[in-house]
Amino acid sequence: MSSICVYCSSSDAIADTYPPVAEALGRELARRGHELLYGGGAVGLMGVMAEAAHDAGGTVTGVIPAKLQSREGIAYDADELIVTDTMRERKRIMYQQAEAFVVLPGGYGTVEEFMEVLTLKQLGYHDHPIAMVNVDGFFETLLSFFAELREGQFARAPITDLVHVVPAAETALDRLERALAQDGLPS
């Protein structure tokens, strides 16, 4: 079983598209064997993926700051949950446990979260694998821009030499499976 961290939105006031594209992710990850390794929270797509992983009979490991149980809710139905003090804490733990990650729409946590992941790839501090879920073009102009700094010799490597961009959590776990037992870990 590989620990998959997944950085995603915590609101509910996000559009309808995006909800079934987590509940599929944690499923499969559920069906596949993969424990799930998220920001703990009850809310948005982390709440429905930490849910439908958890029903599906998957692994499920929850990492929240204190200051963000009343914000986001506690994944109660957690295997694990862990309370840190601050952000980082919550952002090393995840990392440090992760052996792939996996990026679905949020805002700027999420992309904060990834670009560190990104950064940390690109600068050889891990080779874990690294697949964005690129749901009806919600990162497109990120992508764009990543092409922008590539172009103006910003960024040493494309982004798709640093991350499967898919359009479907089922794609993404191929994807993170694939390269991870290329790396001979366990998919």
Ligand code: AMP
Second form
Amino acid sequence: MSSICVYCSSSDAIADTYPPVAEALGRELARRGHELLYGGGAVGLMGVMAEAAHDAGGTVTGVIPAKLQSREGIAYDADELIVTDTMRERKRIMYQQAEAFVVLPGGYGTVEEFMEVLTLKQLGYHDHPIAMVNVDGFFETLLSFFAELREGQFARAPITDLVHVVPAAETALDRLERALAQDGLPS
Ligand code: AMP
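After the form predicted alone, can we look at the form predicted together with the ligand?
Next comes the full complex, and the chain you just saw is listed first.
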């Protein structure tokens, strides 16, 4: 069992295309015996994913700053809810407890969280696998900007050296599991 940290939208106003992907990820994490580590909210894709993981018998850990509890709700689907004083503390706990990361469609918060684990990986602070679920091409604009960064030598490595860009939740977990298994092998 691995602790897999998921960053995703806290919005309930997004298109119907996205919640099924969050639901599939939650269910699949539980079915494969992984712990879901996430932002602890009951809203948006976070809520859908946590409920699916919980209903499928999975282990769910939420980490939420006290200030956001009223806005993002409290995840009753979490087996463990860690309430932090600050956003920084939330991010630190999620980062430190995670063995792998998944990013689903989301807004500024999701993008910020993803950028942090991406840049830390580029700098060698961690070597955990990261999967980006590019649902219906949601991340294409960001990916083409990353390609421009690479082309202009602003980025040291192509994004695909650092992140598994995949079309679906199941594929994300296949890739992460493979990377985690390889990590355990002697070099
Ligand atoms: P969003 O993608 O904006 O819907 O936010 C997704 C999650 O990121 C929510 O749980 C937010 O609380 C969280 N979030 C928002 N802003 C930040 C930030 N500056 N740093 C870390 N997480 C954030």
